[in-house]
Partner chain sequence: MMRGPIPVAVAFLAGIFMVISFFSTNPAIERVSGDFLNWVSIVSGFTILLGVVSIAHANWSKIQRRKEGWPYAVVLRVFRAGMLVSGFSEGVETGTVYDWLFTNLQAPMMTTMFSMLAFFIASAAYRAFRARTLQATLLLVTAIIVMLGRIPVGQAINSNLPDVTNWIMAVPNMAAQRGIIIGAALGAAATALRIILGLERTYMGRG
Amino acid sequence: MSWTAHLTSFDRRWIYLLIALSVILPMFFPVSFPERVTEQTRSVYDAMEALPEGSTIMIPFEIWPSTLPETEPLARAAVRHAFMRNFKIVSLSNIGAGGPSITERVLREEGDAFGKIYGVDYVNLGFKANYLAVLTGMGTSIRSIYPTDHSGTPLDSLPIMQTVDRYDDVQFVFAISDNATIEYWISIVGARFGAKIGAGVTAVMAPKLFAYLDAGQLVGILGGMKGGAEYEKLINRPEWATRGMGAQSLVHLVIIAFIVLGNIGFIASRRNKAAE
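Since we only have the sequence so far, can you give its structure as a single chain, in the form predicted in complex with the partner chain?
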């Protein structure tokens, strides 16, 4: 077999092995690089910083368990920032399979770390079926859609909900999403009800949202692990996302290396054929 043929026909198991090592090795030997903060991440941070202390914000967790490694770090970074500023957080999820559990876990853990009390500083409204109806209905009355929280406690008995019953009562919405619901937060909650929206999404979704960012319908975007790492840098608490960027960097480099090798082989074999 010629060298060009070798370059174009690596056994895929070698690729799998290198990808696995690229993910595993940075866990044992952390690699960190200086992170440059993009404009779209800084915009979310600035929007949160511009709110007065004690403001109420809404953080919907529209995420499936499958994307947690990418979305949870940025979710935690945003929740930490909110608690650092003493914001009150109203949370919910339109993902029935696990959304409320993820919301509960992240809010409880971060809430405990900051000494926040459930029902006073944050609340998890849980899941209700049909996100279009839920998002539209909450514009009129959150209580009409969620008479109780995730645990079945009536909203009227929770101190945090005494001043909140519609989008007008929250000062900012930071929607964390790994699916199309983010577009409904923008087009229904943002466009129709006038709420200020920031988005935390998977990296693969971020390119689509640039159209909304340019139109002013979105304040900013945290895109995937990188968005989370940038946000952690801004709040000066480098944690999960910052650590994850080492693995992501190596994986990107491995993929690029294989693409380049494959193309060198491809171009060389094409020249050989032309010469023959």
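Numbering follows the first chain given and starts at 1. No experiment lies behind these values; they were computed from the predicted model shown. The term rigid core refers to the most C-alpha atoms you can superpose between the two forms while keeping them within 1.5 Å. What changes on going to the form predicted on its own:
- Rigid-body analysis of C-alpha superpositions between these two forms gives a rotation of the smaller part of 24 degrees.
I would like to compare: after the form predicted in complex with the partner chain, may I see the structure of the form predicted on its own?
Here you get just the chain by itself.
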């Protein structure tokens, strides 16, 4: 059998196997590819770096469990950066199905890694229904919406909340979202109450937000796993986003290689038939 016949009759099961290995192996044996930091990612980093050490920021987790592979790495990168700068983090979620527990898990794990204390260095306010009323109400008084934290502890008993009761008391909002609530953070919390907003969103959502970025209503955007990998590079802490991008890039290379080989085999076989 000629080499062109081998290319055109290649068993597709080998392709599936190579794709699977390209996804799995980089998670355990990281593969490094050059990662160019985009302007919108660097803008989020610069905004965080410009804040005085010990500032208070707000990080809402508006994400569903289904998007965690894409959104959790960038969320962790932002939380790590905040703890590296000794920021206080006030967090919440307008997603009732899983949002508060995702928030709790990420903050607790990263807080333990940096030796941070719950109620002193970070707090999870949890979930309240009717996000439009929640976002508007917190501009006047966070306590009017969240009298207690996620576990039922009164806010007045938490040291971190002694000086925080409205958006004016936080220096930056980094909203992590996989849905339309990000636009309400921009239009209500940013435009109405004057908060500086950065966004961490899925890759498919990022292009839509560039209009807000160009209008100055967003400081910057972390778009999907790539945005998370870029941020990990900026804070010099390569973790799951970097590994995920390694796997994704390797899979893309494998797919491109098979496309090229398939086309070479197809063109060569047609020429052979024409020559006959």
